[in-house]
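Read the single chain below, which is given as structure tokens and is the form predicted alone.
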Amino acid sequence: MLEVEDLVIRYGPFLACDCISIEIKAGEIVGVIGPNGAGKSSVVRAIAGLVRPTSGSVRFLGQSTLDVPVHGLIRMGLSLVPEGRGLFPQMSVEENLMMGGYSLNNKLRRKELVENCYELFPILKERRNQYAGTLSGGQQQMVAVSVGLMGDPKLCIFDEPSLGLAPIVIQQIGDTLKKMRDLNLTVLLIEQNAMLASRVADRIYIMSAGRVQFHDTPASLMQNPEVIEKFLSA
């Protein structure tokens, strides 16, 4: 579904992400792990048309991304939550929802969808009038997450959605990540939490200082030493 070969990407003389590699299959929740500063947000920026890379190719459905404009991706079934969530504050949950399906043209699949999203965050449904800025953090994570699902898309990146939570709407999180199958989704999970990506994912990729490190199945990278040691001893 996506496949993200030999990545370059340079902000003047930085050199933010060298030679990355990855690919998702449909279906599959791929983890993509590190620290800050790995480039694990200039990868998100290319694939989501943000970010022109110096080399490489993206391709999403077989088809070249680099020359398609954000709005296209979109509609080609590309969905990105931020870093941040990104949300109107002064809308209401529902308001923010409907701007999230503003390119689906099919009025009762985008009723459909909000039902969805209430299905997935009951209490959304119960706050759908409350202004999305004076819910707490868990719950405007839980808004963003259903802004990202409201453009009925195919592939679905979430960029950092555990900064910042609690442990507990953390794993509220993961549950809904895990539920993304059932909603033939796609998923592209941006991470720092290495514990999170390793519950959720079928495959993770690690990153450090620009480059792929690792690759492998979390049950896998959990009985690397040198994984261990590098990445989930801090």
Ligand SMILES: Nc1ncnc2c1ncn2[C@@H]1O[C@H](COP(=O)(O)OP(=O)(O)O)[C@@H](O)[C@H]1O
Given for the second form:
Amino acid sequence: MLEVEDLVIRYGPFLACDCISIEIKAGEIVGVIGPNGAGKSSVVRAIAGLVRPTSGSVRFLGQSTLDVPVHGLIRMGLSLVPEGRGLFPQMSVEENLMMGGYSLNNKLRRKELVENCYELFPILKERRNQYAGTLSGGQQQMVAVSVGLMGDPKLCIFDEPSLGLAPIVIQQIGDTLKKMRDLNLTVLLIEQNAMLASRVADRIYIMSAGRVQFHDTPASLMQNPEVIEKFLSA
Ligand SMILES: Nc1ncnc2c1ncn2[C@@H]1O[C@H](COP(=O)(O)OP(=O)(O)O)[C@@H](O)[C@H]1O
Ligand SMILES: [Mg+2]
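Instead of the form predicted alone shown above, give the structure for the form predicted together with this ligand, please.
Zooming out: every chain and molecule, the one shown earlier first.
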């Protein structure tokens, strides 16, 4: 579904990503973990067409995406829930959802998707007329996830959905991510929270200093002494 090959991203002279290759098959949940500044967000921003890579290629559904504009990628079924959520705080929950579905011409399908989101997060139905900015952090993250789903995506990318949330809420986010499989979605999950990622992902890439350092199943990574020492012993 997604093939990232030898991706290099520079900001001026600064090398943020060095030869990143990541592959995601349809139906998989793939995690990318690593410390702050590793280059994770840069990779997903390049995938979503928000950053122009210096070199390398990104293919989505067999098509090279680097010349496809952002709205074109959304129409193809690529959705990014950005780090920091990107909600409109002065708009209601439901208005935020509608913004997420603006690229859909089919009104019926849009309604159906709103209902799906409310099924996934019943609390959002209760709060649908409330300003998004007045919700708790966890609820705002639920809105952000829903906005991502409103584009009717095939591939949904979540950039650090657990950031700043309480452990119990992180648990809920994990449960929700696992449900994405039943919704026929393919997921790319960016996380600093290695435990959350290993709970939900089929495979994990570990990034640091702009490179993929390891790539394996969560079970194998957690038995790798080098991985434990460098990334899991915090
Ligand atoms: N727009 C930008 N301009 C310059 N440097 C940037 C920009 N965005 C990110 N960086 C730098 O690139 C590196 C990787 O950042 P980022 O991709 O956000 O990493 P992560 O998401 O893993 O924390 C960091 O050192 C960051 O400061
Ligand atoms: Mg980031």
